[in-house]
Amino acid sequence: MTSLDPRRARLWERLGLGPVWTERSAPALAPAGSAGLPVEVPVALDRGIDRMGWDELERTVAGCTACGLCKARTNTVFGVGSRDSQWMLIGEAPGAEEDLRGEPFVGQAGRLLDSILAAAGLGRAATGASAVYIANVVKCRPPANRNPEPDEVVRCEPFLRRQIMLLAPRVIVVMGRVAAQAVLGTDASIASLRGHAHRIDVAGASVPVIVTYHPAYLLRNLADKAKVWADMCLAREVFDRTQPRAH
């Protein structure tokens, strides 16, 4: 079993989330303070985020000013899909269209994601075992669609962690490097993280995490769509082996 750096471990403990491990070939975690791996415990926890329900959490996100991204946003982008879903998909940050509409994955990358989900028998508007819930690591759009900065990720992290706890999904699919590194607490590459069922503890239960490429990446690298399909097939296999949790 691998461990997080001490500050991140304290954050996870306060949120009811446990350590990360993988079923095989665990990537090495970066040492504390490494580039791309934020370690400071965010002040946002003092607002009781770890005790909020869905509606209060969404209102808190809408009013958040914890980092500079709030200054240029049109809307916060909380998440979309059934809050009873057993599938959770996590992206990186909103883009221009997402910022305008307040919903994740509504641009060209979102349409590609919807096609991938439909092929897997899933959908953001679906119900039951076919329903998915989609969120981002960062809830506000970074300027010019750049990647979120480490400080922005860590200040938004308690919101995502609480979403994971409230949803209690059977499987999490993380899309893109920023999402994978934030959820798994590592600076390992997408290539090394793909193909394995990683796991995190969520309120005492083990939740599998599958890593795949971001749909925006696929728009520039269509040849890798087959890899994403393989990742979704792995997610389906893991999902089918996992018992649902009581909410």
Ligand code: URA
Given for the second form:
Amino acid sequence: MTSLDPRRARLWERLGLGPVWTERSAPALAPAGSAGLPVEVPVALDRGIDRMGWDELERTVAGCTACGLCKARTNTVFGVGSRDSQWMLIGEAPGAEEDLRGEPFVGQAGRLLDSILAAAGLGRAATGASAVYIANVVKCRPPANRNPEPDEVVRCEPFLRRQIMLLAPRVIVVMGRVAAQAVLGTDASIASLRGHAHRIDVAGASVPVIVTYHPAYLLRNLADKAKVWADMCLAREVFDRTQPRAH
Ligand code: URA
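Form predicted on its own already given; the form predicted in complex with the ligand follows:
Once more the chain from above appears, this time first in line as the rest of the complex follows.
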């Protein structure tokens, strides 16, 4: 079994959650060749999440009090889209509008994301091969739209890991630094991670991960739209070359 990467192990220790004990039955979601979402789950963080189905997982997120973000939230923001989607998009954390509506990417950045998806023949309300499932690394809104703190990411990450395992997507697109770093377990910049397919191991299957800029960044840097389009084209190419997963 792959062990927890040292950076994450140190973080968990600082949070008072070490030593890191693991359950033998914890299913594998490990990166192929690099650190990523941890394959081993500390007992203090496990909460049975890796055995939950979609509905129980969503209910558990709705009642989660694992970090301070629960105090100010209006709604948790679990995810949107068909649970049969073969595409998965991962963002950072809900903003004000998402917190009010309980759905990811419904503000200005979300409208831009919807246009990018539409241009790629995809959509959150679509079905079949055009369907996408969209989730965030963190399910509650950080105050004043600050970046999630590392401990908030660590406490919320098991939910995302389980969503990835349940969906078993054919391709994952991570948007922005927080999502890229959480999914791939790296400190590298978006610029250096773009342009090729990374791989994470999802319960024994190697799933391609494409890194792109966050739509909120694009709103401030319109000139980089072409790069995001190139990333979506790469994701499409990788998707077309990848066999559908058996669920
Ligand atoms: N930004 C994100 O990363 N996620 C959302 O849901 C909204 C804005």
